[in-house]
Amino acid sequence: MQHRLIWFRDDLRLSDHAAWAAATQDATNAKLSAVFLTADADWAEFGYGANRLWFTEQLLRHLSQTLAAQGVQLQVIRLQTYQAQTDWITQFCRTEAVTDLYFNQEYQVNERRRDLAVMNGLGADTQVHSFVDRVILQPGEVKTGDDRFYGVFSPFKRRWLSTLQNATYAPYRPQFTERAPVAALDWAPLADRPDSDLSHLALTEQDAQERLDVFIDQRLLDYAHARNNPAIAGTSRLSPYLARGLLSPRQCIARAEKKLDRPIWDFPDQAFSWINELIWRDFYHHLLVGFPRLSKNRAFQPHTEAMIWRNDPDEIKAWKNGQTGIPIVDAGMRELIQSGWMHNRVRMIVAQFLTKNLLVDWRVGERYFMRYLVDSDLGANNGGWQWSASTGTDAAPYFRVFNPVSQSETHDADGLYLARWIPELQALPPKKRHAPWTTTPPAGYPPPIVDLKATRARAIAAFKELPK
């Protein structure tokens, strides 16, 4: 008899999952297992932090009740390390006699090489199959004319599409026979409680799927024109159930296609401004792979090694605080620590507040981000901070400096993303609410910790100094 063992990762859904499309394909007589492995000590280093984990705990209840009244008993193994999950598999296969497993692909390196320590590790009697789920077109599928990773967007994005011409990227339906069902398995929680509010999120695949439904219907065409407004909800704020594998890409670009009964190829720009959204994360895990040094802190342009890092422990506490004395940087960090998550445009503005203004180390941000956001992916997080801090790929030149004001100005004109989050402004004219400190300041707020066009020729002249 076949035992089959579906491994569980950010992967927490049924419906379009590669790996459980194909465990359970032609599965009338075969034994099902499932598994989701914690690596509690290796997560904790790599700063994930309670949000991330109170969110994966969620999702796994609803996943699990899922599979139970469906007859699969899914377990949460507790464990402290890649290592001891690569010892749990290989036990649990041979013990179990399992004759096939099942997992989707991760790309960060520690969890390459986990994966290819358990398929090194389990004999002839286990087969593993492995898939491609967590992006459109595995990293490797697309490569420079002489075979070598790409390192800069545009070119990855056309090559990207038109291998997608020729790719088969419709979402997997499983042909699934329910069983008789199951008492679901308890264990202990992830995290007992989150660090933020997270009562926004969507915890099921059907809420997330109505979600993204809603996006479709009333805000695809108008993306590129409202995505910066971080005051209205112009983007999708889909990111993190596509990190945590609520959703996938393919749901997300056959819904889109639907919707406009064309290929994304033919979309209108405004529509496209959103899949190439989509492409940019394909790019991000491509990197991982092509670029391994990025998943060891390293930056993606080596010669910035070099930068020697203010790093003041005041001025990264009032950032972290969201008291810097400069609105649009202030009302980002509150977002951010207040609901766990954070409007794109305003994540590049306060990355490159810290790097650029404060001059500190692009990595006490990202693993800052890290530990607050729900939607953490080193993949995009590391590719954010480091184009912010003109340390990676297709990163802003060294010289571009973002002006913290004139990007409120722009961006949210009438000050109310800024009055949502910091209450101190609310009193001020819209106008007076990017810099307060141009008219009587409010009472209880800040005044700016740096001088902007100081620090930014001080930037300048740091990045200009490094060795090429």
Ligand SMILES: Cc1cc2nc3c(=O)[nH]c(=O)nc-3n(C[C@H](O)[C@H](O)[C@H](O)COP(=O)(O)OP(=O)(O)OC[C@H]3O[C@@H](n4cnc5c(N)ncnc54)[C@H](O)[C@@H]3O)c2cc1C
Contents of the next structure:
Amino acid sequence: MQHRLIWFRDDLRLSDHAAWAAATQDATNAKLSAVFLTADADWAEFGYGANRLWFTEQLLRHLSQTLAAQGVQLQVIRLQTYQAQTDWITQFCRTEAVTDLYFNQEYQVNERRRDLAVMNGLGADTQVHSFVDRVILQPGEVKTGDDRFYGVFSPFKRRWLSTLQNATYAPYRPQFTERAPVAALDWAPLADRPDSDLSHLALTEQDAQERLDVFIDQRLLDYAHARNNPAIAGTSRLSPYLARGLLSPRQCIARAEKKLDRPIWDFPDQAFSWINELIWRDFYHHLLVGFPRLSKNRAFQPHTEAMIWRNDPDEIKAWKNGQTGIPIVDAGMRELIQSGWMHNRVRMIVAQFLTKNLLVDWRVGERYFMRYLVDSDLGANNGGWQWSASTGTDAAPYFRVFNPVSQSETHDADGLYLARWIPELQALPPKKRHAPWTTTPPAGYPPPIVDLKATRARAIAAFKELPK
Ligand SMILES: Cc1cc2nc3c(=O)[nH]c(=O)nc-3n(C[C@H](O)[C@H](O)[C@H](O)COP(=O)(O)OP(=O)(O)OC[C@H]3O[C@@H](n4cnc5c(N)ncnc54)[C@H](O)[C@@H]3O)c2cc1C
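Right, the form predicted on its own is done, so what does the form predicted together with the named molecule look like?
Expanding to the full complex; the earlier chain stays at the top.
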């Protein structure tokens, strides 16, 4: 009898799940097992925080119940390392006579090495079926004419779109015939509690799907216009679900195409600008494969490794705690700490402030984001940090340093975002919230820790001196 093992990872859903769809096809006479393996020590080393682990834990509980009701038991096995995962899978396949192993591909260096080790370690009795699921187009499928990975977004996007026009990217529809329900198994929780208030999150596939529906129906066509205002829900806020795999990018595209009744390459600009972000998401995953040094804390542009960062401990502390005295920076950092999420425009502002005005190594910020973000994802996080620090692909030119005050005035004109996250500023007239030091400073809110103009000049000078 066939014994099929489905190995779940950051893909905690059943709809449009490539590995699940394949494993459950024509499975009437097959035994089905499902597993999720942790790597607690390795994950701690990568900086995964309690928010991400708690969120994953909730999704696993739900998945386990759903699977059990359909007759499949999910084992959640607590392990320390990826090596232990490899050992566990090879051992299980041998002792349980697994004939077929199914999983969706992951693209960070450690995960790819692990999967390779698993494939090499399994005997001929177990066939491995791995799938492209986390991204829309497989890394390696979108390359330059001379077979190199793209290191710049715009040509990548053009090639990505032309490749997609000849590809199948419709969501998978599982043909699973449910079995008699089984008891759900238990496990020691990945995290007892989150660091932030995560009550805003959807915890079920259905809820995440509904949020996708609401965004597409009500906000997609206004996206380009509303996306930069952090005071409103102008973006989809679906990143936690895409990162942990409660939603797939295929589902996002399919839902948008259904709404507009045309393929994405015929979308009007307003709506395409949302698709553009999903292409960035693919791009960053492709980069992880094309440039493995990105998974190893290395800069995309090697010459920037020569930068001597200041890394002042007191300034880092003020940044982390939302106490820099620059309201838009502090509001963003407080949003991060209190909710485990931050608006994209503000992520760019706080990242530029840390790496440029404070001249702090981007890896400090990357790791702090990793600790708090529920959507933490190596590709996007590393890409965002290196872009902001002018060390990455398409990096912001070093001489174009954001002015956080004018960013704040432009994108949060009424100071509503500032007032939401910094209660100390609520009593100020909205226009005064962006730079409270220009008026009588409000009680309890610190003065700016740095002079924006002088530190901007210092950053430009430091970058200019880097050997090319
Ligand atoms: C310094 C920094 C760190 C970041 N860290 C992460 C991270 O750890 N995880 C993460 O998912 N995103 C990260 N981003 C990208 C971006 O900020 C978030 O994806 C976005 O804010 C999520 O909000 P949304 O779901 O409303 O996005 P929308 O604007 O609705 O975009 C739709 C989806 O596209 C993807 N996306 C959007 N922008 C980007 C981008 N610039 N790069 C890659 N994918 C993108 C996300 O999956 C998002 O859910 C980071 C950006 C910066 C500047």
